[in-house]
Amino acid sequence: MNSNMRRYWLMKSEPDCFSFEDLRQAPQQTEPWDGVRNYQARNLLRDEIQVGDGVLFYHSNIKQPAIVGLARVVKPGYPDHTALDPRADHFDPRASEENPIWFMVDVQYLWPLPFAMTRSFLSEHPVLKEMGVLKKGNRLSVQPVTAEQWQTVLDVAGLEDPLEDQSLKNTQGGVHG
């Protein structure tokens, strides 16, 4: 894939529901980023995120919040049929087969990174104290990052860009976003 026309994200996730390590534990290290109940981070789902695109595996609602690991995606968006399932925990009896609503892409494991980056250690940084993530009231569980940010990532971790080698598999796994 042409990395210019790759694009990055970053996407929440409480590590108590679905932590980076669960991903890497998944079969094939890939499930779906499911759950997703906000009408902005799910338009970003199924209209923006594309197969290749790499993602900023971020831990949220914890004590020190931070970009844990990279993934990237794998399967454009679909419905999420977590919304279909009454006995899922983001059930919504506004969606059906006809109008699912609600959407999500699956995601695969690529690698930890060599040490958390908090808030505090985003912040203090020249180019990503002005990633999304740290405007105040941003709440998005998915979210745009920009390619500067996405190899500032990298850099400041030591790694190269896990994007530009690996072949892409079609999978298909449930990731609670």
Given for the second form:
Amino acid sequence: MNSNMRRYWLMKSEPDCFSFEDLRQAPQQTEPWDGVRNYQARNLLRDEIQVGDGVLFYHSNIKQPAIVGLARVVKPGYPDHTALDPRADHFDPRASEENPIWFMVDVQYLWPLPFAMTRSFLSEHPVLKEMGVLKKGNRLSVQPVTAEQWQTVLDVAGLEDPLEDQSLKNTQGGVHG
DNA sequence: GCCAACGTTGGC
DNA sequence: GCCAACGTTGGC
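Next, give the form predicted together with the DNA, keeping in mind that what was shown is the form predicted on its own.
Time for the whole complex; same chain goes first.
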């Protein structure tokens, strides 16, 4: 993994639906990021997001929306089969095996931030105030974050970059063999 | 709970 | 292709 190629993303989730803690408790601490039904976000999931990319896990639609933890991508875009399941919440009758329409990636838990970075906190930082998630009307559930913003979150949190951890190199899904 | 912003749908 | 109506998102 060439770190110059690495990209960074912010992914929103309503914690009542799926929280960072839920990701921590998932098998292999990994979960498919399914259910995205927005074409712009779909295009990112399908075409742009790569294994090894960093993820800021954002809790939305609660009293104190905030970035709460770090995760990483462990499987690149593949068809979101929940669109094919009539009983699934995000069933889409237009989707098929031949034309899945919707895509997802697998995301793995890394570790929580030492404190939740709320919108007011982010807004007060000269670098982080530029994040897309703070922009009015921004509804993209998957959106790019700059390398500077990623590094700034780590600096402010007092964390080393987890993506530079040697024990994470050359692994996929945290599963060996 | 309110409502602004946004994306999608569908009539024309 | 336009655009009004509608449903959803998500901060507040």
